[in-house]
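Next up: a single chain in structure tokens, the form predicted on its own.
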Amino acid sequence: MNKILVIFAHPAFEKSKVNLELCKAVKDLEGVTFRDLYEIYPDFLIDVKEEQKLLLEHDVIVLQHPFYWYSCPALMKEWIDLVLEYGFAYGHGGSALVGKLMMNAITTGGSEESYSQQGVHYYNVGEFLKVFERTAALCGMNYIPPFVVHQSSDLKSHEDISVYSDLYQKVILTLRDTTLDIRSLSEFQYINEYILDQFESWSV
């Protein structure tokens, strides 16, 4: 069984019904370890011996976060840039995070279409998550497609929310029990296909 480190940042939380939903859906699964970043370092000030130290603990790296101008916020970046310092994940002597995996998992205000080169934001959302996936690599990680949910601020009902929540909870239980096909995942765009492929019964 893998363990799971999430990784999560949103300086607006209490505004956010869907990463709510999402959190919730996650963060007491067995095998799941659950850091909220704005709630533990309000000031900034990360402990980096203490993030390295959970790393080294866990199999796959899931950063969750509302995609901010085609990013993460503010204080999930100053954990990267920290965290996965010098001689820990990169370079000389830095090799504590090869072979585990990583994946973002965000939510758009913008549609899917509008991710694309005939849409507002031209490029979709994987072109936009090239950074992230060349720091895995850097860092010797297997980066994985995103769960990504579109329009999130035009789910409103808890029925809505929830299925994307249960989509969310299941995508985390596939990585724990390393039921994840890392071939297959290559052929789609989000694992949220993916894992909608591999359950048919499942609609969104």
Given for the second form:
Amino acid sequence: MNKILVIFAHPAFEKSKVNLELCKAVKDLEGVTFRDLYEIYPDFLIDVKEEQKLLLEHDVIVLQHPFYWYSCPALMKEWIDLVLEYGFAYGHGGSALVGKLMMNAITTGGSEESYSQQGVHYYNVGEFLKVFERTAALCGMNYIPPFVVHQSSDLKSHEDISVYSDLYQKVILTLRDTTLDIRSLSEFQYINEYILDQFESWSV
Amino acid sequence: MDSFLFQAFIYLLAAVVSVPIAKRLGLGSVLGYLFAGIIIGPYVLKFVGVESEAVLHFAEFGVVMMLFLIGLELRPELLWRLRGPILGLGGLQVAISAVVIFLIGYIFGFTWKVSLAVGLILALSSTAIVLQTLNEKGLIKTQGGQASFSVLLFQDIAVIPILAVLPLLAGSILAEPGHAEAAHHAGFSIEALPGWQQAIIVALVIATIIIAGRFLVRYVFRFIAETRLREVFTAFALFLIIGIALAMQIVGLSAALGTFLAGVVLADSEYRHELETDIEPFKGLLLGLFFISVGASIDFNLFSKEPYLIFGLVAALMVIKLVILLVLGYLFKLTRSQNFLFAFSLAQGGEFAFVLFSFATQNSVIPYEIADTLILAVALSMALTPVLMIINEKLLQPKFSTLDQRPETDAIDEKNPVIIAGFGRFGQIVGRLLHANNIGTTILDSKPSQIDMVRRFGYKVFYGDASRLDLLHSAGAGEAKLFILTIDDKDKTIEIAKTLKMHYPNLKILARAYDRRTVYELMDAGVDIIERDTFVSALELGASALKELGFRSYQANRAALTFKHHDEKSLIDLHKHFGDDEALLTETRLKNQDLIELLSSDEEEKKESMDHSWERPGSV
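Output block for the form predicted in complex with the partner chain, input the form predicted on its own:
Following is the full complex, with the preceding chain placed first.
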């Protein structure tokens, strides 16, 4: 069983219905450690030693956040800047994270189509997330395609949202309980599709 | 045997023995007092006898105090909201009951005058017994409780016109219109004056109560509170109530109504909680005394002479009232369980019947034999009321429980989720932050000058010493979520924290601490969140100093935050050495060394990681 560390950042969590349901679906699962950065570090003073210790204890790092300006909220960026330290995560003597998995779990306001050459954002989500992919690579981690919820502000009812929160839970459980074939995974743009395929093939 | 002390001894002994037993048996305190009265009365132990009528008069003052306390809980706008039930439900109850009893009396061959007088007197119920019992069971704020309260309030008002009408019903022997005997006690009567002058005087007295209560009394309370002599404050509170009661009696109005009015006027005052706390024990004892004297005044000789008649009268009185109340409750859309509570509460004669019957006999409206018999019936119906309410609670209510949930209607007073004790320089900042976020706070402070100043800014601040448990209780410590202790006296802070933790273990306490030592004592007292009062502002000033010395803002802020977290952690770590000064000193030195290392290493890291980019130079 893999141990999973969910690093969650949302500066206005109290207003987000979708992220609330996503968090609820995974935070108390066995083998999952859930860290709400804005709750733990309201003054942005991150305890680097503590965070590094947690990283060492886990096998899969999930960065869960709303997609702000094609990236993550400020505190998560601060976390990356300080915690993934030279000599710890990369560079000379920095091999603490080698072999671990990393994944983004994001919510976006725009539709999947808007993230394409025909859409307002021009590039697709995967292209914007290259920054995270390279961060993982530099630390010797394997980057998994992201879990994405598009048009999250259009999801109003509990039923609409639970389609995604159930799926997110399946993603986390799969990451926890199975050894993924990273190579075949990279064919998928989002991990959403991979998990849906998996569950379909099992139920057939 | 007849010394005052002996009397007091007997009454207190009876209460102390019987009330706890009655409570244990689930019968409520009112029944306990009534039994105590019967036992020490002239038909069992014969400790008290003829004088119990005089005691009854004295003890009626308990009812007056109870109405003052009820008034304190009812702000004018809440009273205004209850105007429908008071006039509609109350008015109909009195009118219909009076008419029905009148008709029955007339059919049984009494003159219409006697029948009408009896009807009016028996229409009233017992404020003392009903409100005390409802309060004790915590039912006063339910729909049925509020309906009962409204009816009782109307009845208290109705006593005045009844007093005015009774002399007009006098038979051929025209009695001296000795309006309200109490007026004679006061040694002055306005009866001699013409009607219009009487009306003006009544209006003036009421206006004085309202205007003085709103504008003048506050300053007197403040003046007295500043002396910090609690007993003078209590004395003034009692003085106020007795003064109003006297004034009302002189003008021929009900003392209970007058003090109720005064209570309503003072309900907005910052001294409300303190007044409640001071008057409460007097009210309790006097009401107890009142119930005991009702018990003692039950005339068992008369009962044994005509048991069937008396029994029939009591049953008839209670059944008639019960039926009328049930119909009214149905018409006024009370839910079924609430309607039963309402009807079973009010189905008895009231203490006003004692006064009114003696008044009516003095005025030759009702013959003595009839009055005595009816007084006995009323006393018995009062004694049976707590029993009736137990029957309702144990036998009838369980049938509704699933069908008809008890709806918690608007409480008499809204309770705030947060209580702040101490509204000085520290508490005000906390209060303003909560206020700005629309969080309701009840604020307690014991400095009158402070209260006055803060009230000018529109805060509701109550006067009182927060170390008193009874005051904490009336401020709502039982219902609040948080208690914020921001007073500047460190010993008192610790004392209050301990009191709160003992009596309200689920209440979360946030406290201001004077120094590290106080922090530890508060931790030992079980306080949940503690903040040293100068710590954060001193840090801010320190950060500003660093900035002036050339640190960049963010760097200075970071240094201050690092210091803050380290210091808070070491404060908790050192708790175990609290009490051992030697160890504490050594440990503190070690911690300080840690801190210097931490801050300088943070500095080194910064230089290293920020001077270069995050990559190493030259990496491909």
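Residue numbers count along the first chain shown, from 1. Here the rigid core means the biggest group of C-alpha atoms that line up within 1.5 Å when the two forms are laid on top of each other. Since the model is a prediction, treat every value here as computed from it, not as a measurement.
Asker: Once the core is superposed between the two forms, does Asp181 show a C-alpha displacement of at least 2 Å?
Answerer: The answer is yes, as the C-alpha of Asp181 shifts between the two forms by 2 Å or more after core alignment.
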